[in-house]
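First, one chain by itself: the form predicted alone, in structure tokens.
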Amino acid sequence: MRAVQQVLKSGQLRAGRIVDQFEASFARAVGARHAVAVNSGTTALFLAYRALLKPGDEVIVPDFTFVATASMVVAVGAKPVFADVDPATFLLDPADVERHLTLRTRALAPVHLYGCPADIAGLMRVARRYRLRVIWDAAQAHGAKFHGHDVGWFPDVVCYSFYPSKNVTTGEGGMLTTSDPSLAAEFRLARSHGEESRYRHVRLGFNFRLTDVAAALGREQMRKLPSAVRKRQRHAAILTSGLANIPGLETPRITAGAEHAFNVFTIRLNPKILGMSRAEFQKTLAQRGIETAVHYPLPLHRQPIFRGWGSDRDFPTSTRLAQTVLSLPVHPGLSERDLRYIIRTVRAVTEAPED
């Protein structure tokens, strides 16, 4: 609240000194040369597949994830194919995404979902394989590594949101990291007019900037992030522990080799053994004070605006999830109470003994 305020009291609003500040912080903590904050990660997804993509171009997609990571793909001309996601993670599975390839396929644009990082080993072995380019969404993952690096480390880009929901927030915003100079001229060209300097356009370009207001919030939010996410991880490690062997009810699992964020900490649900719904679990939690949603009810081929791009039985596992999935508060602001009361309400509802 501090910083935000000596931001309004100096009456320099817009993006300047701060931001320069809160994207070189970026940078050095994900072991990126280069940082580009934008006004969202919706933007940050835009200005992505825009430099890296021509009308025409195919991007493998997950079939599972939040519709920005594909309708950002329509958004430049190019064409969203999806591919399922693999059934322990969620997360987008190289051997499925080698089904999917055509000769027009230009790029991967694989999920960090819920903080867990993709198998990125695999993903980038197809990539090379196949001389594709890789857009990271990375929305949910501040703080994730995959073996000992930051998942932001990674090429040709990653592409960040600050929604309030996500491990850093600054209200809306976003961030690309990238390696290469290019490109982070490109993006930066990009969100702000194609001004070289001042009054100076030399192309199509947005204003897509984010203000030295939320720049403040965000550099004050990358001191925290450190702690934060091991606040996470250690409340993840008890929920995990606490909800073992409950019949019908999965918790995370990771992808080997990587350090899960916990943006959410979401859970798979068996109705049958269950014995209940989705709905009537979520309902009965929420009686009881527990606070849980769904990320995300709808696969995309499922979204109206994706309607005939592929049917159930193309992407069983994503489908299923659609169904099942259900996330559980892991924030850091939980207490060791809160999370034992989470515990033992849920063991009560499922009529599962405590350990």
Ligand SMILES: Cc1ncc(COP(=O)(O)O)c(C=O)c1O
Given for the second form:
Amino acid sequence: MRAVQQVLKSGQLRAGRIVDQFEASFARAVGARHAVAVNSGTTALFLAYRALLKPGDEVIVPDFTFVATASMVVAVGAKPVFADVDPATFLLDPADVERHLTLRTRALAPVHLYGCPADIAGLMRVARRYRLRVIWDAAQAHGAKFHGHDVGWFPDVVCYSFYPSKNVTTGEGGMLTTSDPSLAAEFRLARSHGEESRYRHVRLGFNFRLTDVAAALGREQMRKLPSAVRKRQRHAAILTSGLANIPGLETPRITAGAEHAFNVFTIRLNPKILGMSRAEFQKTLAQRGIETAVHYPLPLHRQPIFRGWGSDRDFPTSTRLAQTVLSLPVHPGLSERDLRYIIRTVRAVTEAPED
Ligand SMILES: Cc1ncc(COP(=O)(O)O)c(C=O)c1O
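Hand over the structure of the form predicted together with the named molecule; the form predicted alone is what we had up.
All chains and molecules follow, beginning with the one already shown.
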């Protein structure tokens, strides 16, 4: 609050010095050479796709993610090609990616869903073999690592969101990280009307700028990120051991070599074994004061906006996941007592579903 107040008092509310500082601290934290702040995760994806794709190019996108990963491909005139996800990790599977390649495939858009890094090594191998660009959707993965490197370090471009549910928030906001200076320069031009110097416009651009007020929040949040992620990981460990061996309930599995940032803690239910539907389970938890969410109730190929873009194919894993996943609270504000209560309640509900 103090940081925001200082910006307000300065009278400089537009993008300025504080945005520069936020970008510098973000780039340092993830180990990337450049970080470019924008006004949402969606615009980050839009700018990344716009810089790397041409109309008609195909991009392989996991079928199980938030809509923007694919809708922004459409927004730049390219075509999202959905691939099914790994049934254990719910993430884009490099083997399945290879089955979807065509001569028009230009890029991969893997998602570090829930904060769990995708199989970065496997996906980069595919990208190198077929000369594909990679745009990583890290909207949920601030602070996640893969073999010791922050997910924001990997080429070509990594896109983040600062929506309030994320590990770092500015209310609304986003960031692109890259180590390619020409891409970074392109993003800076495009986010601000292609303006090279005052009122000299060299490219088609937009107003996708973040404000100093938002950046002040982000800069403070970056300081807290390591401890917030440690808390999330600790909470996830408590939930994972507390919810072990419940028939019909699976806790999250993590990609080999990955450090999950646990933006979301998502369990998978088997309604037949549990003896109740996900909706009933969710309702019972809500009655006992535990808020849960479904990320996501529809796989992308079933979304009305993507009708005809792969709806003729089968995506057994993402289709099943959409019916069976449920996210439990894992945020840093939970106390040990809250976590014990969640575990006790879930155990009680699963042991005696009719109560
Ligand atoms: C996986 C994923 N991609 C993209 C976005 C879009 O980010 P934003 O809401 O900041 O536009 C989100 C967040 O909402 C997300 O979870």
